[in-house]
Partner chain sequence: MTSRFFMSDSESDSDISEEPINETQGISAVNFTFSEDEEDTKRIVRSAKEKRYEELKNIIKNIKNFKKNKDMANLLSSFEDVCKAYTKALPVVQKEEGGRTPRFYVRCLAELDDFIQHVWENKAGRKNLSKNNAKCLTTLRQKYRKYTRDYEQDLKVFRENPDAPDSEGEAELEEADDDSDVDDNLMDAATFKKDITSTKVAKKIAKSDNEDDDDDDDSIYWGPDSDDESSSSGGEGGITNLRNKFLKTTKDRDEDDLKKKKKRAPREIKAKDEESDGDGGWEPVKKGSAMPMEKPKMFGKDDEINVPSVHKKLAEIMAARGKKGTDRKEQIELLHELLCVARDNNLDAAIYVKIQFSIIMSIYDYNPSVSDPMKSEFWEKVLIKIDELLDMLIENPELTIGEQVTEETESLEKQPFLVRGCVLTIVDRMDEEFIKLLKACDAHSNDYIISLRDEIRVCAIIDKLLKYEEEKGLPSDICRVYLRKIEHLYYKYEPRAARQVVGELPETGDTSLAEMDRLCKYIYVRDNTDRLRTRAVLCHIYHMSLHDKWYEARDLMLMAHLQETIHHSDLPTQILYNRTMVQLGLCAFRHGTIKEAHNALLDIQSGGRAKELLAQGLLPQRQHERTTEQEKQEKQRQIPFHQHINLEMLECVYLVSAMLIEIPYMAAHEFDARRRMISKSFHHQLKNSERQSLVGPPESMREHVVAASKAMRNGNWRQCRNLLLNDKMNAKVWDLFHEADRVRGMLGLKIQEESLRTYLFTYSHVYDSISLIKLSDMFELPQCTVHAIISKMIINEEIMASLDEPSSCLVMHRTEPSSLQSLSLQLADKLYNLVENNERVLDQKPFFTRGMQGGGYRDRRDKGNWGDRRDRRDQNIHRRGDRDGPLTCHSHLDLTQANELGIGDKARSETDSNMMRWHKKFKVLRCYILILGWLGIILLFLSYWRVETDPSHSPAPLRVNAGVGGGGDVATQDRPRSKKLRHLCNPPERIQRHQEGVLPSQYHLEGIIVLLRHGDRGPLLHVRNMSTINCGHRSYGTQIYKRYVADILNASRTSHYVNTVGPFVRYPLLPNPARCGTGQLTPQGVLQHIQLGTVLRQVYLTQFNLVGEHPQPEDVVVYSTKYRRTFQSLLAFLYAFLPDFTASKVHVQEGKGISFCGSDCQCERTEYFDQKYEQERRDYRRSHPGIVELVRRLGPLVRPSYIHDEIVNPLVMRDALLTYVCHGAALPCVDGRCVKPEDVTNLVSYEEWEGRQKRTSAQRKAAKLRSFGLLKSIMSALDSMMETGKPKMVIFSGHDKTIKYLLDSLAVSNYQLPHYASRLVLELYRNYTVTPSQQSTQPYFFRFVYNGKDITKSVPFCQSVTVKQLRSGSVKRGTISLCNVNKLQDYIKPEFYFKDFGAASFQEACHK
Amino acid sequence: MSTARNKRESDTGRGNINSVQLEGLALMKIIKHCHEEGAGNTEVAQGVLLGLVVDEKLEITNCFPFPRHADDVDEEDYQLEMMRHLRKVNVDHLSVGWYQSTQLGNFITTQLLDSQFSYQTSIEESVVLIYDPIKTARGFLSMKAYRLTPEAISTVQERDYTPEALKKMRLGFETLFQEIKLVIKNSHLVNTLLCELYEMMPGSEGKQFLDLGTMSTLDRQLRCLMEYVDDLSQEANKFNNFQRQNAKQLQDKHKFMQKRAAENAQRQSRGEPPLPEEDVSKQFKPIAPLPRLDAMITSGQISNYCKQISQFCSQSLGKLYVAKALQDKK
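Would you pass me the chain only, in the form predicted alone?
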């Protein structure tokens, strides 16, 4: 199976994905699963994406969820069994990534990084879809597709997150994940059905999306942002302590070498042999470099929160201006 997949990847050049086309049926399955799994709790819903690659476009046509609270079920065996059953009924069964729910855009974590790295190194075309049910409930469908950049894959592969390694790879929180253009597509029959359902919908439906009260959502986003800013401040303090320790060690090393040179000069003036030179690195053991992965992920999450707050405020201002114009006409 892996040999055939590797042959497919080498034949079509699957690593270069410019856009993701998501079928409406797969989208509804993801939304249904995330709302059922996350109802009344903060658990993360996850599942497998199925589809195929056409040129430089990844088409996602189906999906299925991971088993929930099933400790005795092996996830890999479960996925293979599900794909085997889908193949029997002539449904797209090739894995092309995974999806995950999030709460107010809080998804940039080390777990996501390691999971996407595992998917993308085994299946080159893999993407991760991030769905936010809270934002969707306020009238804005929040579904985004991400992939790891080549620099991020190389860095995670080496497991070297020191400042020198990140600087060498030119990797920062801006270049950790790459957002892929996402397009939702429905068949003509589904579009016809949606038109009929829209005509059957009561006139009162959808009015909740015109709610002008935005303080609750904005307050939660700002509180989450403050927590991550505190975490980043702690990471900055750790790095500053490391820099001070490193500078103090260099200063002590310089003083030791000056003292040894002065002692040797005095001994030479008295006609005595100089002291044997000792290895300075043994006298002063180098301080282990501080990994910067947590700080980089925290910075990426802060940047994501800032973008979401800016977009949310812009949309809220648009609502307010529309409401003001309607009120003026009255």
Second form
Amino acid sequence: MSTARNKRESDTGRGNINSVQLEGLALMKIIKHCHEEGAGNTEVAQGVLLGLVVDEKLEITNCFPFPRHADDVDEEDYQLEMMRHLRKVNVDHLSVGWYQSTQLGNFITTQLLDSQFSYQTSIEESVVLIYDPIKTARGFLSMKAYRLTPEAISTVQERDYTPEALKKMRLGFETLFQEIKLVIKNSHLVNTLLCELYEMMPGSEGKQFLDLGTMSTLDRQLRCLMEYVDDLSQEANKFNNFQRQNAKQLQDKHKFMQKRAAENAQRQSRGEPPLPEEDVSKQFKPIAPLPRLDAMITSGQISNYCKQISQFCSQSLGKLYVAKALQDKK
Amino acid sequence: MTSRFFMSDSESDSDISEEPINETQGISAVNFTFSEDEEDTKRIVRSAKEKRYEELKNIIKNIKNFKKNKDMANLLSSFEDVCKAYTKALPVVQKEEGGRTPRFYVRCLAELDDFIQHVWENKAGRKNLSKNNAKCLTTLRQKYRKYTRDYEQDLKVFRENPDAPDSEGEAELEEADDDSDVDDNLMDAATFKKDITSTKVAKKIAKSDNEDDDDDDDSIYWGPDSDDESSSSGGEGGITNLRNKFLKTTKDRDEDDLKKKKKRAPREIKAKDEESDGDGGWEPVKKGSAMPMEKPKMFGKDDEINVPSVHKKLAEIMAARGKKGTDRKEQIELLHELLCVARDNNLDAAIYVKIQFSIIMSIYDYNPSVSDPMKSEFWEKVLIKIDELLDMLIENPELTIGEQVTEETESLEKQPFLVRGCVLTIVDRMDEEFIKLLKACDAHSNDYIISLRDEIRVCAIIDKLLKYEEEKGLPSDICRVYLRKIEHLYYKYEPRAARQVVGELPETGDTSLAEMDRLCKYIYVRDNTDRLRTRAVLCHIYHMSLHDKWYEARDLMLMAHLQETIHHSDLPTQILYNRTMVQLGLCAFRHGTIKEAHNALLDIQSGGRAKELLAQGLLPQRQHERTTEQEKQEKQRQIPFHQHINLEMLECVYLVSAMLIEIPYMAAHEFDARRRMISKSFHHQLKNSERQSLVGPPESMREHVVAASKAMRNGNWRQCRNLLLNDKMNAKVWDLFHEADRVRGMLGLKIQEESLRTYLFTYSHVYDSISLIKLSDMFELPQCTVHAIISKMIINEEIMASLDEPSSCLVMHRTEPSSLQSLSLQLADKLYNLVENNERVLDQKPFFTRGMQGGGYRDRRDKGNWGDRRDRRDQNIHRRGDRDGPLTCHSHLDLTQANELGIGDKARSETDSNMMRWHKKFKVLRCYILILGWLGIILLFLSYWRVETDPSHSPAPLRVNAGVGGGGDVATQDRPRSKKLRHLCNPPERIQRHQEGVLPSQYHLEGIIVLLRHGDRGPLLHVRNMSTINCGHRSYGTQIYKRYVADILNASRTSHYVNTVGPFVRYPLLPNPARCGTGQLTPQGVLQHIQLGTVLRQVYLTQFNLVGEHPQPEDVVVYSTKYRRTFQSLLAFLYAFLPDFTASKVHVQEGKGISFCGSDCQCERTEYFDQKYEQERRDYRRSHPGIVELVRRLGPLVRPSYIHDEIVNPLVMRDALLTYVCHGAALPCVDGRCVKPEDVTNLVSYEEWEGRQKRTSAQRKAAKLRSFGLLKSIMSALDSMMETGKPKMVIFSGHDKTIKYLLDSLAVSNYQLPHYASRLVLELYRNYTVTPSQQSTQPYFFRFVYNGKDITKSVPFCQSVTVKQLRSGSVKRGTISLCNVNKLQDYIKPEFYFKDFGAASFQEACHK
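Okay, that's the form predicted alone, but what's the structure of the form predicted in complex with its partner chain?
All chains and molecules follow, beginning with the one already shown.
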């Protein structure tokens, strides 16, 4: 379980955290919180992760949730207070990130980007854990750790999402977030308990893996995907318009310059001073380039969905084949 | 004359001074002689001048006033006015004064100058002036200075005369003084003398000559002016004279003014009085004695009271009408008194009527404001008066009253009486007042009811008027009265009429319906103003709707075409239109036609402005406040309360109708991406309720409907009905209908039906099959109703299912895409959009294309592929019948697309690293598309798996047109026996040219006769699974077919078409696209004929150019039997065969019977031979027990079990099986036993074998009798071709039997029935090498080509000549033989033709 300790990437330029080691206790707490608060409605459950950095590994040993309706409580005060209390009872109190629940994996948003950015700029080793309660309920524990890539951090710092800047940074939607390997670690006692429990489990349990009621999930995922595809295509449209405007302006400018040059040549031949070129820039103010952040995030979200769907489909296909074989046997 | 002249002078003091001058100058003589004319002409000249001067003087007077008040602002404006007025008067002044400025004007200017000077210099005073006044003063001063520059001369002159008098009155005196130098003494004396005398004279004259005062006035008026004229012409000149002149005129004017003022008020009265007095020689009434303001005595004590006098008095009183300060009440009283006087003196009715009129008018006048109602006591009075008036009119039929009677033509004294006035207007006004009165009351108070009681009286008056007008009035007036009556009638519900409609009472003419009918029809006929007719129509419709005469009301509405024009009519009519539409909608609802009800109410209800549209109340406006004016207008338009339509009921009816339409629609289109709302307001209500976090039990009407809708969505009809039909709703809505129970029953039934539909839409995907009995139990509907509803749904392709009748089950076909499938389709659509957008982005970036080295991305990517894919996808959507077709095809395409994209990306990323971002984007796309591919595979797999695991489900319907495996493609398999099947089905591609039109050079093609069999058709008997066989599976959707459909539909809309098809004009043009109808042509058949037409066209039209570019109508003769399939085949054939079919003038004629028997149809013997032949065939069969067994075995498989007559004839069985085989459908299976392909081939083989057996005489004889007519018409066509060269082509479109009979009668061996789209062509040739002199042989030859094979040589009577041997290796193998036309002529000579029968004519042969 703790093989990650030995794994160290030589490429240190990509960040100082290579893997996340999640304590079973913290995981259970996250799951409990998210199921109680995050499942079933549209709101997300969030909380703070506590732990330590060991070399390039982030060990998360504890966590606590944010209160849901924090109208009267200042979040920051609450966090500090909480950490102080935790220190008093001698629990790890170093904030190393945060966690969030998600529905159907629609977590890549600007808010996530902003929060993670502020975490990572204040506490460098911060990660965000994304937990999907619905998927977990179907038997697949879905917990993922993400960090912003250095490029993303520098871009967000500049707040410059123009196409040029993104191109320079070589930032795309896949390089926006970086998934960190996540390892769950339990104490040996817990491991033995698990083994014991496994023995005690009745035979019929856990064999319903051939459940084929999959259509509704696929359905929902497709709907979400469609929404985002719509968004993206709107973005593309916007960009298209922007380009058209830009091109038109360039053309106009070019025409104007040519005219001006001809005029200047004429003036020169007459011995008059040439007209200044400055007013061109006044006349043609460059159109503000379109920020590409939304498009990037939408793309990221879409690719996320695609991954999910394809994973889901391959699983379902497998099941179907198995079921078919069983059917044939009968 | 003189005396008169003098008399006139007598009254003015000043003229006298002039008079002597006149006389001395000698103009007076002229004056005297022409005095009268002179006066007239001068009058005109004077008036222009007078007018201008008066204007000026008025302003000057104002100026004086303002000066006194020191009102600078007004002074300024008056000054400007006076300047303007003077410039206007300038031409007159020029003429009159010889270009000098009038003295009075100069005086005014001078005075103004003084005043300005004065004010200006008084600085203290100036400071006291208000700011505005001070400003005006400055402006005035400047203006004045500027203006007076032109008049300096005049002013100077004026100033020279400092003694200029201030007022004109004084001026007059002074002037008299001035003049006195000239002829002072004389004047004075004369004046006085004359004054006295003239007055005396005047009086005398007045008595004797009965001269008018008016005339006197005139003469006074004009007299002096003539003097002026003369004096000026006299040129006594000088300023003094000038001044005199104008002073005189001014004075005159003033004098006149004074007089006028005095006289104006009493003049008319006086005039009248005097006039009336004139008759009786009465003393002139003293001035002021008849002033109307004081309570006058009507007539003097001993006045004679007669018609003219009363009339005069009346006019006098009425003259005060509308004047300011007239006491209206007093006027009414006066009139009453006059009426009493008239009555007391027993005057004629005419004057009496006239006075009544005036009274009514003045009562109407009493109320000054138009919008306020009358006072009740006046209202009462009006009612009584009008009633009296009408009574009077009816009593005196000799009296005519009307608007066309003018003041002059009025005759009050003599018969026939003519009185000016319009009763209609009075009654109209009364009606308006009545409505105003009603509107003024609170609608819920007792007052309203009390007021409403008067309606009876109003109606009675209208009835009375109606009676009167019917007797006397013009049609236009009658129309008006009728409309008045109609408007009181149309909104009233008469139970008796309603019962009559239902049929409980016998039809009598005395109900309101009949009355309405009579009145309205009169208006429709007689009215020539559009408005009356429109209103009458609307009222009529309203009334009929009210009494549930739904169809009549609807038809009238449709016929009236009001929808288009109503927007141009006035607002009250539009309101009436709205009311009518609403009533119509309600009627439709009661009648159970929900859709119509919804449509009628939609417009009114959609904006939520029903109240306003029906003019039943004002709605607060959001954007802007109404002005009071607008509000007043709108209030005027409101409908009185008792005519209101219940808005809640209206809304409820609308919502319920919307629910009944919308809920099933929503259920049916749940996954539709482009679903449209039918009713917005209904959706609004639904959404509103969904937004609520907690939905309580329904309270209001709307909540009830919404709750009911929700119940209906789940198919829970019972709850739905209970929610709509309960006590609460009854009280609110349903009890308001006059036949509430019937409506409730109807509604309940509708709810059951629509719930059933909704249920089927919503849950059909859960069922494989559902029993109708179960459904009818669930919805408590009789089974036949359920059956009807479901059948309708199937026909409308709302559900993909079929009814299995023996088990009375509905079997679902599962061809609707599931939600996941439709989602995938939507996603694909969206992805496509995204790709498009991205491409556009790429196209724009100039550097992208630069980096691409030779052509952009767009070029590399196969554009056509996308388009193609889209087309195919669309097609797939159309053909939902294909169960797993859309998605598999789709996913494959997606995958290839993805690969392609991937390759594209790779290439690009190599060439241009700049485009990384875009590369990524496409990578995402590729990812999506891959996913789609996955999805597709999964779905395919799922559906497949499902089928496999469901053993109870018969696979047949699922494989309807799967096109893979099974017996579906028996015909396409290339085994030897299958070839025969292929031959029988005759797919279009098989139809090729063979031996048509192959001939040696010395022959020339003269004409052709073509006999066609119709194309591929459905079976003649009903077969199992017939509804699932897709007869258009290969053809429908091909390019050729699509083009044909488009062209033929276009052609059918031209006027040519009707001429072309003649008797077949009502036949459908096209076969059913997919369904196999018994004996109906299929798209495949159409294609066969298109192909056949193309082939024959190439041969005969292109190669031989038989008819040239544009076939004349006489070139082509076309016959078709009276069957849809032959006609449709013929259309397809002609479409391909004739160049430009749509423009050609071909006439299709109807052939008799199935074998074009012409005049020789009736024949009893044929039946005898048929029976004999049938017997022979039965014998054949008996010798082949195998085939009988086979047919018996196949029978139950092929025929649905509920049909009990079995197929015994292998021929029929063959036909039935061909339906499956030719349309790619699976051969039928029952309980695991299936029809095998071998069985089909066996049947075909047997059929062939039977055909090969020796032809018996019975068969041949029957054929001969049958085809005699056809042969005769062929022969006559040939004759005509040989003689006149026309027609060039004769086409018969018939059946297999037609061809078979002909072949049999020609004794050509044919062992197979002609397949679909068979053709038999007779080609007529002329041999030009044979000279006509050789009498024995005609130069004409013919040959038969049957399905591309020359069969001439097998015709026994022909003794044909083989002309040409075609070598093998050529496509057209075999021999070409020709037969002389003589041979055919001989053959069909009756004595020869009927030799077998032992007869010499057709009749003989038939009767033996």
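Between two forms, the rigid core is the largest collection of C-alphas that superpose within 1.5 Å. Source: prediction; values computed, not measured. Positions refer to the first chain, counted from 1.
Glu196 shows a C-alpha shift of 2 Å or greater between these two forms [criterion: core-superposed Cα displacement of 2 Å]. Fitting the two forms on the rigid core leaves the C-alpha of Cys306 displaced by under 2 angstroms between these two forms. Once the rigid core is overlaid between these two forms, Lys32 does not reach a Cα shift of 2 Å, moving by less than that. Superposed on the core, the two forms differ at Ala323, whose C-alpha moves 2.9 Å between these two forms. Relative to the superposed core, Ala265 has its Cα moved 7.5 Å between these two forms.
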